[in-house]
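What follows is a single chain, given as structure tokens, in the form predicted on its own.
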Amino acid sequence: MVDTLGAAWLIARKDLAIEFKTRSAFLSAVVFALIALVIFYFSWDPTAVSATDLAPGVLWVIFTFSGLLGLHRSFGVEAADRAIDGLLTSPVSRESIFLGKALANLIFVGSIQIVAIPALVIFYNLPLGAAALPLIGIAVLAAIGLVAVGTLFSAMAVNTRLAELLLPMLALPFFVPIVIAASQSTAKLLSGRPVAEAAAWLKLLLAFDIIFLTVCTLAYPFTVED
């Protein structure tokens, strides 16, 4: 386990170093998230829908689609010069490769959240208060589930000619339960409800995370062989 996690961290550092050097995917995802926030804001009628009712849906729709921009990049950086072949022949397990890619994607998606969530709070003038810390926890749990599924399907779609189209088609149906649980728990917190009322959704979100992360980690080696 120690060797697996150590190798995964090395792979994640490699991917993050590449992204830090170019910053193309991160900037694209952040710009997309901010532009989408602006569009939703100016198309919003505050007399018809309150900010606390609209904001959870806006947040998680934007977060899902902006995250896809980074998930596609996950294995795309290895495809140009067939660098994935060198990675597969290196003395690390397939599970380490998947976990390393997923960890880099998690940090990437978390960086988008760091920009998008404060922007949402400012645009919609949301009174976070005591809900700020639980909201961070929801964001982390949702990111883990989305990244686990997205990383696996990114590996499956990268070698196809329609990778940009295939990845959303494969991943979005699996994103739905995570987005529903995250948006429902976020809505309860933003409306001033106690955390206990969102506990059922949080447990469901945690269960999806455990299932998706375990299944995707175990399935990745077979995906590579195929």
Contents of the next structure:
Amino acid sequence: MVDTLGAAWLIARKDLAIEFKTRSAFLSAVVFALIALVIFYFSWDPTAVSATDLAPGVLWVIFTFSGLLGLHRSFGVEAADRAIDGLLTSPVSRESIFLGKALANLIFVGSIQIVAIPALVIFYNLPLGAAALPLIGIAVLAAIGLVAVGTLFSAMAVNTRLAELLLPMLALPFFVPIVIAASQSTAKLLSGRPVAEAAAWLKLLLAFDIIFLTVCTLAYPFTVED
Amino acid sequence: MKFSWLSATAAVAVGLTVVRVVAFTPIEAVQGPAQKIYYIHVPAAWVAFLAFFLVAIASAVYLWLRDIRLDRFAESSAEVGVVFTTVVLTTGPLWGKPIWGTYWTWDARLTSTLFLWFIYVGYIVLRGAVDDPSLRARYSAVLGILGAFLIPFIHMSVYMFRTLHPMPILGQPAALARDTNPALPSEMRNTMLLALLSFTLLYAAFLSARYKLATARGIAEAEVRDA
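Return the form predicted together with the partner chain of this protein as a structure block, the form predicted on its own having already been given.
What follows is the entire complex, opening with the chain shown before.
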């Protein structure tokens, strides 16, 4: 178990080192998230719908789409020169590879959130207040589910003829429960309701995370064997 | 195409069902003739769920036994399932417009069915995008299994969404009456049982025809590879 997680951490560090040197995917994902925030603001009548009502949906839709940008890169970087073969022949379990990739993606998605959520709060003038801490909790739960499913589909999509075109088609239906649960619980918090009212949604997110992290970790070895 | 007793039996059974639905089944008192679409809608939904359930089972067993026939079975069942889901998603709104007053409503059952359709259309696209038969079989098996895990989550989240934010549904009494599920008159019940049986036969016939095609394609692919 310790070995599995230790090896996963090494792989995550490798991916993050590549990303830190190039910053290509991160910058494009952050800029995409900021532009999308601005576009969404002008897509409705602010006198009819208040920003607080619109913000949760905007935030989590942007979260999934910008997440896709990072997820595609996750196994995309391994496709060049068949780097994935080197990874697979290294003395590391398949589960470690998956968890390492997922961890790197989690940090990637989390870093986008660290920029996007404050930007949303400022641009949409949100009354955050006591909702700040629970909102971080929602962000973490949503990111784990997104990354678990997205990492597995990224590994599959990169080996198909459609490559990056296939990833959204496979992954987005799986993101729907995450977007619904995260948006609804965020809406509760932003309208000043106690966390207890969002508890059912948070449980749903937690159940999604546990089930899909387990299933996807177990399923990954089947996608890479020869 | 060779003659198949299964296909012939299914065609006759579906024909008999249509005759019985149109001519020998009473018209429902509240909904009128619109209710008769129920004899197509419900059996099609049953077949679609059966088909996708079998995809998930065949996928899981494939990853265990690695028998290519299971992969062909899953492929065939998924495609037939998508066809029947399309029937469900077409007949539902046709009934919904006169009875609910709207073609579509974000009810948990409707939304889950729509997402079944999305997942298995994705499944078919995924199969088309992978050339290597073994890789294709493993990828689609993984997706077939994951899809089965997703549906309860979609159903749950949409159900909770609607419970927290009730939306007006026109024709509510009819919808309520359907949900409380009063006992059907025996003529209607027998028509429904016949429809369920004939649609299941139709599923078996489509599945068998599609499975033969999958086998033929597999052989052709192998010949191309070996040549």
